[in-house]
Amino acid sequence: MSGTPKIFATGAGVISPIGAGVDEFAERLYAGCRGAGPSPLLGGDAVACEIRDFTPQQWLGNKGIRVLDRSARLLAVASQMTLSATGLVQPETGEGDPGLGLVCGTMFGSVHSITSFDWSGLTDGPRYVNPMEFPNTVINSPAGQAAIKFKLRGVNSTISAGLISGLYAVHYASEFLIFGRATALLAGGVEELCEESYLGLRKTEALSPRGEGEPFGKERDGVVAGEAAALLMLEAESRVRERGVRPIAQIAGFGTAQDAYKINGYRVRGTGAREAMEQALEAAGIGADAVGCVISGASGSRAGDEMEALSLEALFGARLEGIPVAAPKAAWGECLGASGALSVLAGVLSLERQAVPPTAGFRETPFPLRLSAAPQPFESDYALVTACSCDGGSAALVLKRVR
């Protein structure tokens, strides 16, 4: 659209199973590290990509921590990192910037807090529930708690759109900036690892029995549950120039489509996923031949990975075999609503380094995809980031390199 303001990412923050902070995250991602292992949080024989020994006090201090549940703590840490990286930490005195806000994607939100509160009311009676825990029982609680803690007085929205939530949040925030309804927005996603979501994945037979997520792998048999929080700071071009900061990437185009099929299954033909990718390319004003790499949302799901592979084949044709593809959920697991935000960060790093990260543990694939257990170099200004949800939703985002 002619005259549409350009939207840039000017910084990021992340806490994940493979590292905390962008530098550590990047180092371990490109080293091919994997976050999967026995889960102290879940206990028993559970294998997950858990953020082990999580101590938010080192970033947040002790004040106000007690009232925050795990999801809120994860998001608050990512918020603190992003605000610090971009020089937008609000002064302790004053009310904060009314143009600074937060858009957070999540699939389940604080589901453990919700379940615990409800169970306490059912077993002990409503008079005995802890009123201090009630604020954590709504899905937008993490975003609200982060806004309170960091004086984010602007837009505060929570996007719950299944596995595409984190990717969609980046687009949603970009739209607010384009329409001038905010001056700067943190955008991304959060998801906690907890017994409730883990058991849900196990009951639907989504989990890998071997505990080895192998995206696009020949022997893939399911996902490994994960958790994370990742945020980008998004600002319009005029604001970037005014502040004199150097962006890390441009948000160039977005697309989404619903391939309605059933609530917990993929339509393997992948029409919706291909449509989402085509929309993103059109919005970015480029053709498929301009894409230098793909950051895939593949997770190890038998049907989901096949669907995405077929969608990529339909989009790129014979050229697909020459395009470097990374499936980084091999490193951090299936982080549900946070996965898209993590993938966007991987896309930013890919453009900066002109190399996609390895697909950790990759061995072989039945699909015509250029995957590797080592980083793959490329030369291009554009990266395509994908996310496909088991409820039929698909999304794609085009990132542009800032030279």
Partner chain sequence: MRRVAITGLGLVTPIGAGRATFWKNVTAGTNGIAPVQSFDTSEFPVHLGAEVRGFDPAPFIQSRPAESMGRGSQLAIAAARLAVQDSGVDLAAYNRRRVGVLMGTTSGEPGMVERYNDIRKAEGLDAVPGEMMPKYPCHVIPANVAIEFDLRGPCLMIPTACAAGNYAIGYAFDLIRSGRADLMLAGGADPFSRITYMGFARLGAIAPEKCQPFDRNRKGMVPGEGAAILVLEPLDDAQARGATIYAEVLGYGVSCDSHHMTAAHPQGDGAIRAMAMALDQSGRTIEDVGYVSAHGTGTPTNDRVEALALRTLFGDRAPRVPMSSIKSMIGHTMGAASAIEAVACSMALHTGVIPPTINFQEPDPDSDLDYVPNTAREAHPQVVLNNAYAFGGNNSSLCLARPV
Second form
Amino acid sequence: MSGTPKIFATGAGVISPIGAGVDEFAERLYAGCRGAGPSPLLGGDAVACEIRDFTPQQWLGNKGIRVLDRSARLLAVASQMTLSATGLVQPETGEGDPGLGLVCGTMFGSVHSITSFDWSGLTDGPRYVNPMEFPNTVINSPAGQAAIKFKLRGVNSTISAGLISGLYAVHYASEFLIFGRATALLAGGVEELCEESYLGLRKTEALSPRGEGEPFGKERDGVVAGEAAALLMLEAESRVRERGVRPIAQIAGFGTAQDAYKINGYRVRGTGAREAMEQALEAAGIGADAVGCVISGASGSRAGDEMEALSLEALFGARLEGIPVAAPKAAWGECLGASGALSVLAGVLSLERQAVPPTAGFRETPFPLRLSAAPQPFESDYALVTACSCDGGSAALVLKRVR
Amino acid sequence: MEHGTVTAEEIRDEVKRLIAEVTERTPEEIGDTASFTEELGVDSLMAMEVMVAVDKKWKINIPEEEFGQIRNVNDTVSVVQKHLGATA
Amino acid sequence: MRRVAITGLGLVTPIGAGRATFWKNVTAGTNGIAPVQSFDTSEFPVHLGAEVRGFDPAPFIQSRPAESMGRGSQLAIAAARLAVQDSGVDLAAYNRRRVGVLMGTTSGEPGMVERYNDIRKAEGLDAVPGEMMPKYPCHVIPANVAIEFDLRGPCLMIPTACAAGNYAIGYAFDLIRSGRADLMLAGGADPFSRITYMGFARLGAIAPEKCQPFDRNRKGMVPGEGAAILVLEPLDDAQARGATIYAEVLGYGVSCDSHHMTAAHPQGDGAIRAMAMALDQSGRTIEDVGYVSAHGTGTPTNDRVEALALRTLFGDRAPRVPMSSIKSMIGHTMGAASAIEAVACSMALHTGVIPPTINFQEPDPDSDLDYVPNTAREAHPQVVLNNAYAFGGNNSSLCLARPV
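Given the form predicted alone, state the structure of the form predicted in complex with the partner chain.
What follows is the whole complex; the chain from before opens it.
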């Protein structure tokens, strides 16, 4: 795609089970911290990667929080951080930049709000449902609420593609910038922990009974449910120059493919994941030999991790054992629609530090992958970020280092 | 709910609590005659939230047209009293 | 950049399934609104809905039993099968990695949430079956379409509520013109839901007797359901295979009011910017536009603001641009609405006839434009705009043209 404008990330914001804000997140990620533990939110003996003692007022002030559900609060916090980091907080007075928008990935979206709203109708009767809760039932509600709160007048899109939603959102936003429909876009994802999605994961035996996600591990037995919001600010090269800001990475290429198999099961021998990776490399204009590290979406899922390992083997061949791989869901759990955005952020940090983060708690893997419970150094300008979803969708994104 | 025993002051306190909640103020900041829309920033969705909460609390049914005429706390207290009287 | 053609139209609506039936009924001014049958409305102050009555998904779904998926997916697959048939395209001739599906929705599969709560109420949470919640996230709708037709390329849901169909068609257009895909099924789906109904009823937004967009006495919208899928492919490919080209996609625009979750910006700020961006991206001007498919829900505010937006952008030309709302007939089909309306726009370009706004009795002095009252009109538009607005202050306008 010669002649296509280059797209850069110019800042980020994150709130996650291992920390809030890019600095704290990075420090704890590289220290091998893990977010799993008892979940006050889910109650009982549930183990999850919960954002404990979440106090949005810390970032958002005391006003305007009441009507936001948990997802909207998480996304608003990540938005506030990203806008502050990039100097794009819109002035209190005036209308706001019509080219500033938001693209948010999510999977279960507003499931808790819509279930609660329906439940109040069932128990109190339709007359007594709270009208203020109705807007929260739509899947794009967190994005819409963030737009109102931060004067984001440009495209306001929500992207749902299961576990690849966050990666897809970054790509979709990049394309909007390339097609000239926006000048600066917040892009990433959000997912909240809630009893509804947790019940689904638990009853389909997707969760690790031990409450320990061991991505790519020999003893892996499922995922730990997580929650997070992560955003990057994306801007085209010309605008980056104009504003005189220093980008943190380039979004260099993206690929996606579908195995069209089941809505809740991996096709272990499917070729979609490998082809998504190949497309991403091609779009970035590089070969597999240029890739310095892999930030994997592996989560501890028995079938999903195997599929991803097989795909990486097929792509890199014998070279795979020399490439540092990190599976950071060991730290933040399975954050569903937010996962991809967290992984992109981990990729950005990896390029900056020239070291991938640890795969926390890593012990042993049956796959020919270079994983470690400690950070692994490398020398390269390119990171490959992968995501494979339980509905057959796969995606990959190539990040390029900015020197 | 024993409708007959609800005093105007109890209604006033509850209405102020509700308005305070939707406008993110303290009940003390809500004046009896302060305009909901102009002084307190109550929009149509917030107003409807208060109406539903009032209906639910006292098991009454204030028609939307009647609620639309309400401008402040004093108006609300009168309307609630009228409907409580009708159901008592 | 490649030019992009619309070559297949498939839909399931309250006034019939399939392009031909829908078009016959929508141009005849057929009313699809009636008292709700799928749940009890006795506790509601209103009772009208626009349901797809007697829909049997089984004949459309070959890969799995129809009952294994939610109604949103069933409607989507039915629309997709009708669209593929209508296009005459041979899917087997394609590299499957370059064929994909893009959908829009407001609620996805809300039926799963309703069942979850029904079981929870009757038997407790432990009785909720495990496989139910994984069928809820809205991306399962395009995933189910992909499985049904073995589509291995881009597969995505863009749940931007009632503007979503336009978002999906627009992004499918982006994928084809930039060479990332060779064939896309794009559209929207939303099943009828007691949750949506309850919400709009509580907001006092549902019309008690009829849906009459832009009429002076309009009293609200009517929730509906349906699905529409459009087949998009490169114009060159369509011509080479001798396909019927209903319309060409020229471009689209999107914006956010950043004003209020449920209420439109009072001056129509976002609506104006979305239309202007659509025209700009399409290399067209207001002078070219021969028809506007309105969002036109029938609520007092939406219609006033939409008319104001048209008047602001089109100036003196506004009263001479026909703008109709087929929601007067099929209600507001939520995430499917702008996809169904994109089908109507494509057919308007293809046949030269524009569908009417029915139930139009008395002009609104505040918003007196040409709403194509009650009777379809032969107008031969060359360029049309398809407007759709949504909760969250989302606005979208899709620009289509008669292929030349």
